[in-house]
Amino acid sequence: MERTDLKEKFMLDPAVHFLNHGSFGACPKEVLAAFHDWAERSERQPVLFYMRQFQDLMKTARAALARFVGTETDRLVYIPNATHGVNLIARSIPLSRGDEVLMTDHEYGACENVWALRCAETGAELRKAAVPVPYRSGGELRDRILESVGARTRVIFLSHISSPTALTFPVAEIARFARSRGIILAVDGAHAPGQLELDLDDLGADFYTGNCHKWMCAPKGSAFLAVAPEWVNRVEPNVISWGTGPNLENTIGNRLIDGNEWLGTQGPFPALSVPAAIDFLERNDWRAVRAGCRELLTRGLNEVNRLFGFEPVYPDERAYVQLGTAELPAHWRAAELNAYLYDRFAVEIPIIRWNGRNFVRISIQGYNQDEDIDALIAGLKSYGEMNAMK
């Protein structure tokens, strides 16, 4: 299919292959023209903006956000990340010696590190599970997080789609499986919102953390966590301030908002952009444009197996939606190929190394085209051409 070039409406440098969408993102020129002009509203009359309109506003942004990913507006926060998110998550569910919280060994290093640390203070025990790749279906990934859970079991921890290995979860199945079983399921979506069409009510998680600054292209600094009615009034705040204790100041009595969305004075401006990167979404119709960027994807991941010899991730195209990845030579040296392919053939893009294993991780926002995927190839038979001769 024919795909619309987006390059010129985001600030990237035009000299450059960019394929990392997924680590940070990239906002399109008009959604950080409305950051800017959040910023200049609130320095025209600060006292204004911050104790009589932040409120307002603040609802009215995640009344939006709460829309585009199918939950209600009292249930969800902005907050500066997922990371953010996954240690207010793991600050409210009540651990004790004996629990166990179960991951799989797809997650990513920081999220890790919250619950390892969070296990470490209250005595529960940290488990993986194992899941292949190659994996042969969404019933395999479910399969082996649901045979890994236990007696002691208290909370499931998922990504719905994997930083390292891009591998998307079947989530609604384990959470339906979990409130059967009364285990706690937390979802670190990371890579979700906009890549993927949510509605995060009929999926069923106890805690959903997102970001927005990835596929959704607003600005950093904007992601979200999402409850379930049970757990609104009972998530511990990361940072203590007018909303959580004795001195309560412009409270609503909603324990989730009041402790997470004026933590003093701070720039709330990338929450505030969040309606306008989803308004560029759709004026831009971006279920065609996700489209056309999964047929691009599946031509890089085709032709990087292909050039190597290995056997894809996923079962078929279906498995993936702009971000993919494609295992490399295992000898290779991750940080030299990553500085390679930069240095010469000026593609921007993660190559990770996950359980001594190499992977390219390609992302394909609407701004790629033919020629990024040719570069990435390029640099690619350059490489291992070099390697060869050694």
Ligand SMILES: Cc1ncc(COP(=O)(O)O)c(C=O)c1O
Given for the second form:
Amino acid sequence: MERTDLKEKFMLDPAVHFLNHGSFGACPKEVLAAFHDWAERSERQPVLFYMRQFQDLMKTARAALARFVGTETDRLVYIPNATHGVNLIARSIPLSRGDEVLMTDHEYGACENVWALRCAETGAELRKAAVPVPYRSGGELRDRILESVGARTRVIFLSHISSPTALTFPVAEIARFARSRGIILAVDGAHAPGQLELDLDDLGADFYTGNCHKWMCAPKGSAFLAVAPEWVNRVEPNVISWGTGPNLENTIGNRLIDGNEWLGTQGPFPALSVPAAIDFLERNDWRAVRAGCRELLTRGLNEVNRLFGFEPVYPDERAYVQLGTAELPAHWRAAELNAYLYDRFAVEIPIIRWNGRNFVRISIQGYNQDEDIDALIAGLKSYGEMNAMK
Ligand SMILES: Cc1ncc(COP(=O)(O)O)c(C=O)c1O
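Alright, leaving the form predicted alone aside, put up the form predicted in complex with the ligand.
Below, the chain from earlier opens the complete complex, with every other chain and molecule after it.
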């Protein structure tokens, strides 16, 4: 399928060069139509929908997602977003004084907050492994993490694909190591489902939270938490409802699902639309689409690197799929550049300040085209020239 045909399947404003799928995703028209259908169906007979059909509908939606990410229907639950997932994980792992939670210096700020507060509350210590970029191999990423593991490390918390830098961490290798040492591995897969082919059971993390509303193109508010079998009945819910406590209703004896699927009345429509999103990806041969995205992303990263003379962040193009970063001059003002690109070039793209350096984070989804990269390069060139004249 031509990229122009794919673009028409999305709602995106044609006047904008949308190179920031990574922040909130974008939902195709037909998937959004499924979302509206669910909402309308619920309004025709709300009691029938919520009291008699909800549980079965959710189970069907869980089954479709479980197949897609390679786990079992009853080891995964829908949640609103990955932030929610990280909160669930941090609440469920018993921590005490002297324990250490290890993460990298590439984690998403809100999720780092979750662990910082959980550590403050329990007396555990938060430790960060520095993982420098550019890097030369996946082995280097692994080594930087493993050499920071100590005798007190109880949890490793790791992004599958990092937010500020778009590094893909070797989760399977870290999982094998963690298991051999009795360390709990919790993965923030906010950007992974839809970009990476996942087989969560094979990956072997204790906890894995992922978003469907980013790279799977599902409606916003669709995400999941998947856990290893030994954690299914040890997940502490963020909200107490009918699935937890003395007044139980409609429970199935699975704490992960009982405690998280029904959290009081709210529209389950994003989750129920995930099968439509999976169907959309499959019908449009997303494996091929992703390969095309990687090609266009490679062109963008190479051109930015050539423009400003920085080394590529990645060892080669197998290190990313649809999300990638390239370095920019450190003295530039990120917020100013972001506004400049949008106001003058209609380019929507994040400029990320990380460890005192600047990076442009390029997202390429099926709807992006060469002209989006052309506009980005023109905008960066123009900003660079303006800065040189100052
Ligand atoms: C690595 C990472 N984790 C977590 C999140 C939070 O996702 P959400 O806003 O869907 O909770 C993001 C958002 O961009 C992210 O990049």
